[in-house]
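Only one chain is given next, in structure tokens, and it is the form predicted on its own.
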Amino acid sequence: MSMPDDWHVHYRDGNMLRMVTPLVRKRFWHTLAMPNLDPPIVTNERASAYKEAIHTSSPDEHDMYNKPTHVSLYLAETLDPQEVANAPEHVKAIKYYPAGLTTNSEKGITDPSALWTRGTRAHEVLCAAAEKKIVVCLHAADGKNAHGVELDPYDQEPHFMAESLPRIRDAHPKLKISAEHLSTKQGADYMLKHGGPLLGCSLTAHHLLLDRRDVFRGGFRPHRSWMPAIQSIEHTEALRDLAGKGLPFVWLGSDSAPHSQAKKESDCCASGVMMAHAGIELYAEAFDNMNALDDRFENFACRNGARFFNVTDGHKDKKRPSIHLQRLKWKVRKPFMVWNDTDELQHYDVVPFRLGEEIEWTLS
């Protein structure tokens, strides 16, 4: 098949994205780099220093540099719309993080209300992404209801899909809007209803292949726990239905989030797991199960996504290669070992998706 994208991915930056970058550009042509690091990517100005810093983080900067790499900028109350209507080409996204409801959110939007209402930075950054058509992600949930009652945390994506997302799409209705990592059942049927040229959204493997018996099977596993929360078996259910129909506004988004394994394993657990070792090997299993690992899969992967984010192979150097994926199983043996980037002589782990089991295929 030809080499996919990941319209989602967490470099994060120092140490831990020199480990990350081989991983995902083994597996990946097209990446959209999410910008919430610390402090946030507010600036084109340090979007394009972290584009950079991407491409000088690989063993071969060469082939770095022929693999199209795609930042976003986060929607801080402090992005100023000037630098979306200013955004250079690799600029290709606007990020929504609700207040606190996800790793590095703090500097998000607390009042979702601001995204619809004339006159507020937010929606002024929204009809600036709209007139360059770029596309504005959205992590797909409420952290409060109308009444600023706080909202359990399986009912927040439910909740935004019913009451945020249609009052954001009226207030731009000529906005590209991605609906990032969807969980729910509900999340499905909306895109079902609505997906569109204007509208997609970007699935997990994660959330393909697990559901929240597997977050408690034996007791609580830190390393199932990620935002936003895995849902029961129905909504898992309804996901892979939604995937399995291969419809052109639904693509390849791994939210591949690591955390150093003490983050994981503490008082407060860190939302996110590490996907990038096998990213697109648990994708293949997620559509193998579903019977769906033909023309879908590679349109899920490879087509859709670009195509929603308006980008091309274009230039004869960067023509898109191809990978080879075989049903061989093989065993996450260890953790992945990552230098601290304020003190050379420690290090920490970071723990990916299953270890010490079995993935179905391999990468080769």
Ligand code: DOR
Given for the second form:
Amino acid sequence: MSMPDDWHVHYRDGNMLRMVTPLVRKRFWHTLAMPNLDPPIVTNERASAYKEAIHTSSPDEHDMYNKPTHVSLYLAETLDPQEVANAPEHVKAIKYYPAGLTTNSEKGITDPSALWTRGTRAHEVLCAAAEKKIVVCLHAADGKNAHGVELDPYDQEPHFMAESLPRIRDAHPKLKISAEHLSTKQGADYMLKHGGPLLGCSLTAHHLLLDRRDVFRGGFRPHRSWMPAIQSIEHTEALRDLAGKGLPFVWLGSDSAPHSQAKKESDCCASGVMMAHAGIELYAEAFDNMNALDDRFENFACRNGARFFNVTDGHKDKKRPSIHLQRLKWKVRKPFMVWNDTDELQHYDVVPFRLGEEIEWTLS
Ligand code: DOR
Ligand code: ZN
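Condition change, the form predicted on its own to the form predicted together with this ligand:
And the full complex, kicking off with our chain again.
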């Protein structure tokens, strides 16, 4: 098949970036890097420096410079609409984080109504994005209901679909919106009804492969914990149905999000797990389970996102290559070791998804 694209990946920075980059670049052609670093990426200058850091963070063995890297800006209260208006070609998206609902979201938006209320900075940012045809990627979750009461984590996305997304779309009718890492039946239903040239969604392999029983079997499993959380089987099935329909507005976004083992196995487990070591293999498994390992898989992985984000396959010296996937099991044997950024004599481990277990497909 053609080399796929990943429209939602956390490359991180420092030595973690050096560990992650070769894994991602071996598998994916276009990639969209997420901006929730510390501090978050809110200027074009930093976005460009980040793109450079990704390019230089790994040896050339995977043809680094020939792979198109796109970066997103973080929709913080401090993001200046002028930055969006002046964004360079490689800034392909603005990422919305509801404050406090996921990793490094503290600088995100505290009141989602800012997105549809004239006169706020966030509203101006979305107007600038619509004008410039830059996609706004939404972490589609609300933290509170209309009465200010904290929502149950499992209700955050349904609430956003019912209350926030329609208002954002009404306020910005020309804006291109991607609802990221859809996790619920309500999200899937919303897409089936309203998805099209201006609205689409990314799906992760983990939301297609797992359901809530897998997260709690025998006890809580921190290495199966993300935000949005894995929901009950009815929701997983709705996402599988959506993926299996072969619709043009549904695409691959792995949300590979590595953390140190210590942060995962701690008093407050960090949300996110590394998927990059099997970034496409896990999707092959999910689509194979759905009997959808055909054109639907290739469109989902290689075409739909590229069309939505308005990128081409490349020019003659920079053509999208092919990859070869084989139905051949392999075992994820070891954690990944990363040298500490501040103390070069120390290192830490990152536990990849399915450590100690098998993956059904191999990239050869
Ligand atoms: O599980 C998650 N991890 N969800 C996000 O939205 C952020 C990500 C991260 O950066 O670790
Ligand atoms: Zn993410």
